Every structure is written in C-alpha cells, then in structure tokens.
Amino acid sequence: MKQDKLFSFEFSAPKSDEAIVKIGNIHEKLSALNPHFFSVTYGAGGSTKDGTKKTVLDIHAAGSAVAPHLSFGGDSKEKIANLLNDYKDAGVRRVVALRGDIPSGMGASVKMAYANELVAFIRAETGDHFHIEVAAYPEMHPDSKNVETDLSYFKAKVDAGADSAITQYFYNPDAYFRFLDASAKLGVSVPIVPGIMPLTNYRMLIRFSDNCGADIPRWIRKHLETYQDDPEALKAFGEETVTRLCETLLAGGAPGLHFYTLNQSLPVLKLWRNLGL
C-alpha cells in the first residue's frame, strides 16, 4: 500500500528550547517511517516563526523533507519573501500557505489575507521552486457563509496555483468523499489528503473542534465523554476508531494520510502498525 500512497506527519511549533529538543527525538523516531514529508506549523501573526524557523531547518539538515507553515497575517510581504528566500536558499521545496490568524489585540489594524493570496504571492516571488500545500475543509471553514462559498474559496487557491491540498480532522469519511466529489465537479484534480487527528484526550479535542468547526460524531462524543476519566479505555477506543477511519479513506481511494502528532510519536506509530505501513 505505502508505494503509491504519500504520508506526512505535522508537528506544532516549538514555543521554547526544550520544546525544540522534544521534537527532534520525536522526529528521529518518525523519520524511521520513511514518511514523503513532514511540516511545522505557524502561529497567530507568525508568532512562533522563530521556532517554525529553527525546526523546519534541524529537520532538514537531519535529512528529512519538510514544509513549514506559513500566513501573512500580521506579517508584511517583505518579511514572508525574506522567509521564504531563507528557506529557498536552505534547499526547502514545500510550503504550505494559510490565511492563519490575526495576532492577539491586533485586530482591525491589520488586514487579513486570504490563503489564495499568499499562494499567488509565493509563485510571484518563486516561481515553480516549491510545491505548495493549501488547507480543505470537508466540514467547512467555520468562516465560510455556506458550502457554496467555501468551496469557491477552496477552487481559489488552487487556481492560484496551489499543488495539493491537506484536510482539516474530521471523523466522519462521508464528509471526505463528498468534498472530494464536489471539488471534482468544480475542476479541481490536485489530491487532497486527509488530515488526520488522534483520538487521545477527550477535553483537548472537544477544544480544538469547538475553534476549528471539525465535527465530533455523536456517538464518538458519548463514548469519550465515558471514557474521559480512564485515559487508557479512552485511548484504545481513540486508535480503533481513528485505525478504522484510515482503513476506510485508503480503500475509499485517499492519496495519502496527513498525521497531527501534537508533538506525540506514540499515537501515530500505533497507528502506522495497525495499518500496516
């Protein structure tokens, strides 16, 4: 199966020396796997650059292929270019581009940029040299007005020239393969590969999904909610489920799996053995 499928794992970015230390052992451990690319993400405004910035070029120095996040949010055009020459000069060939967050108390004082508009700026600026991840919603940006315009939005960045795109989690493949259907319809042929999110620790997740809009199942919700003060039983119904929703994107013709480590090695190798990888 792993020839023709791409894998990818995705670490949260550093906010201290210690953190930056943690993901090198967890990358050393994950790069045994082989994976077509790791990324690191990017936070509010470019908040935590400097450490996106650090991991991105220890994992490359190490060997690995690797895509930071970026956004412009509060961020000039002058500083992204610079980022992504630093980052062109280092020997990087992915990115993936976001519209990402206004910083905290910035506000109205900064204009947001949409994700379509950084990916038109990076190819002004760089030509063909990276390949280009965007995000997918297959439940929909919680910003978005309705299905319609969120998949305009979606066609938008890959008209803009986007290479490929990673989905937002969700639990719910039905959701996957109608988005994927849907943009099909629209002209969209990039693939699009699932984002997926470990079933571990039941109030984080419920967090995550209530700012990011993913959907929690009903019936995934009740048995977390049974098993959220058994951290073991909550775990092992969280791989079974997450081991079978994989097992059902590959079948159903998924490119690939796109992993959300929170900075977490254990739960995705046990992933990666269930699904024979």
Second form
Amino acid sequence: MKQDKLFSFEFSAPKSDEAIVKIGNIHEKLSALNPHFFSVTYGAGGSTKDGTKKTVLDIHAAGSAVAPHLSFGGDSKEKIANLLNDYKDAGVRRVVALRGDIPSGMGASVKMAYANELVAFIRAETGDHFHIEVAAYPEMHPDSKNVETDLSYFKAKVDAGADSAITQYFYNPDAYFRFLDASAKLGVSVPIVPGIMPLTNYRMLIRFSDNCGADIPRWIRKHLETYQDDPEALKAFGEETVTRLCETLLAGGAPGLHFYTLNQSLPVLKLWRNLGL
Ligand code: FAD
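Given the form predicted on its own, state the structure of the form predicted in complex with flavin-adenine dinucleotide (FAD).
Okay, now the whole complex, with that chain kicking things off.
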C-alpha cells in the first residue's frame, strides 16, 4: 500500500537551540521511514522564522525532501521573494503556502494576505520551481461564513496554482470524504491529504481545537477526559482511535497521510507500525 500513497511529517518550528537539536534527532528517526517529505511550520508573527529556515535547510542538507510553511504575515513582498529565492537556491522544491494566524497581541495591526494571494505570488516569482501545498478544512475554517464560501476560497488557492492540499486535523472521516466530493464537484482535482493529529495530550488538544475549529467528537472527548490522569490508558485509546481513523481514510481513497508530529517521534512511529507501513 505504501508505494502509491503520499506520507509526510510536520515539525513545529523550533523556539530554542535545544529544540533545533531535538528536531534533528527526530528527523533522523523518521527519515528511516522514507516519507514523501517533511514540513516545518512558520510563525507569521516572526518569533520562529529563523528557526523554520534553519530547520528546513538542515533537513534538506541531511538529504530529505522538505517544505517550509510560509505566510506573508506583516512582511513586504520583497522580503518573501528573498526568502523564496534562498530556498530555491538551496534546492528546496516544495512549500506550504498559508495566510497564517494573526499572533495574539498583534491585533488588527497586521493585514494578513490570503493564501491564494501568496500562491499567485510564488508562481509569479518562481514559476513552476516549487510544488505548492495549501491548507484545506473538511470541517470549515473558523473565519468562513459558510461551507460554500469556504470551498470557493479553497478552489481559489488551487486555481492560483496550488498542486496539492493538506487538511486541518479531524476525527470524523465523513467530513473529509464529503469535502473530497464537494471539491471534486467544483472541479478541484489536486490530491487532498488528511492531516493526522495523534491523540496524546488531552489539555493541549482541547486548546488547539478551540483555536482552529477542529471538532473533537463527544465520545472521544469523554474518553480523553476519563483517561486524562492515566497516561497509559490515554495512550492506548489514542493509538487505537487514530489507527482506525487512518485505516478508514486510506481504505476510502485518501491519497496519503500528513502526520502532525508535534516534534515527537514515538506516537507517529507507533501509528506507522499499527498501519503496517
Ligand atoms: P486562507 O486560505 O487564506 O483562508 C483564511 C480564511 O479566509 C478562510 O476562512 C477562508 O475561507 C477566507 N478566505 C480565503 N481567501 C479569501 C479571499 N480571497 N477573500 C476573502 N476571504 C477569503 N498557521 C501558521 O501560523 N503557521 C503554520 O505553519 C501553519 N501551518 C498549517 C498547516 C496546515 C496543513 C494547516 C491546515 C494549517 C496551518 N496553519 C498554520 C494554520 C493556518 O494558518 C490557519 O488556519 C489560518 O487561519 C488560515 O490559513 P489558510 O492558509 O488556510 O488561509
């Protein structure tokens, strides 16, 4: 099954020298799985931008395909063009183009360009050099008015030149399959790879999900609540639940899986083994 599916691993941009070393170690372990690519998140607010670039260039130098996440944030077009050229000159071939989130505390002072504008900019600046990934939201982006406008803006990113998409994480496969059908009806034919968030930490997941609008089904929430002070039980429940989700997605035609590693190797290694990859 592995040969014809796209598997990728995402690292969160490091905020310290220790984190850079840690990601290097995890990259070494995960590269043995021969994924399609790694990606590294980007803080449009600025605090982690250098960490993203350093990590991307390190992973690239170690011989793996890697995609920096990128947003305009408050930066000038010139600055983003320079960053793209640095990546291009280094031989990086893939980017994840995002609007990004306005960092808390920066308020309305930053105008965030929509992702379709960034995709168009990357194509205008660098032609077909980069394979461009964009984000997709099977449960709808929280800022969207309704599912139809959400889908039309997703299509706008693809029409602007995106080659494939990675979804926000979700635990309800029906939302994903419906999103695939709705996108196909609009004429979107690029691969839409599900983003997989391991279930490992109850409080963190609730905090993330409240921010990004991902739904935690009640039955999952109740299990996590029950096991929140029993790490072994929580781990076993999380592994089983996410393994089943991945199996359902792959069996239903998902073109691959993008794992949000949260800079931990064990949860994704366990999923990888459970899935027989
Ligand atoms: P857009 O596609 O620009 O959409 C944002 C909102 O605006 C949506 O509600 C959309 O419907 C609407 N919209 C889109 N285009 C238009 C338009 N032309 N006119 C009017 N409305 C429009 N965040 C980070 O800060 N750093 C990261 O590294 C990062 N990585 C991510 C990786 C993945 C795979 C995913 C799924 C998300 C990631 N995020 C990251 C979070 C992401 O930045 C947020 O979800 C952000 O709020 C939206 O980014 P986007 O690129 O999807 O935005």
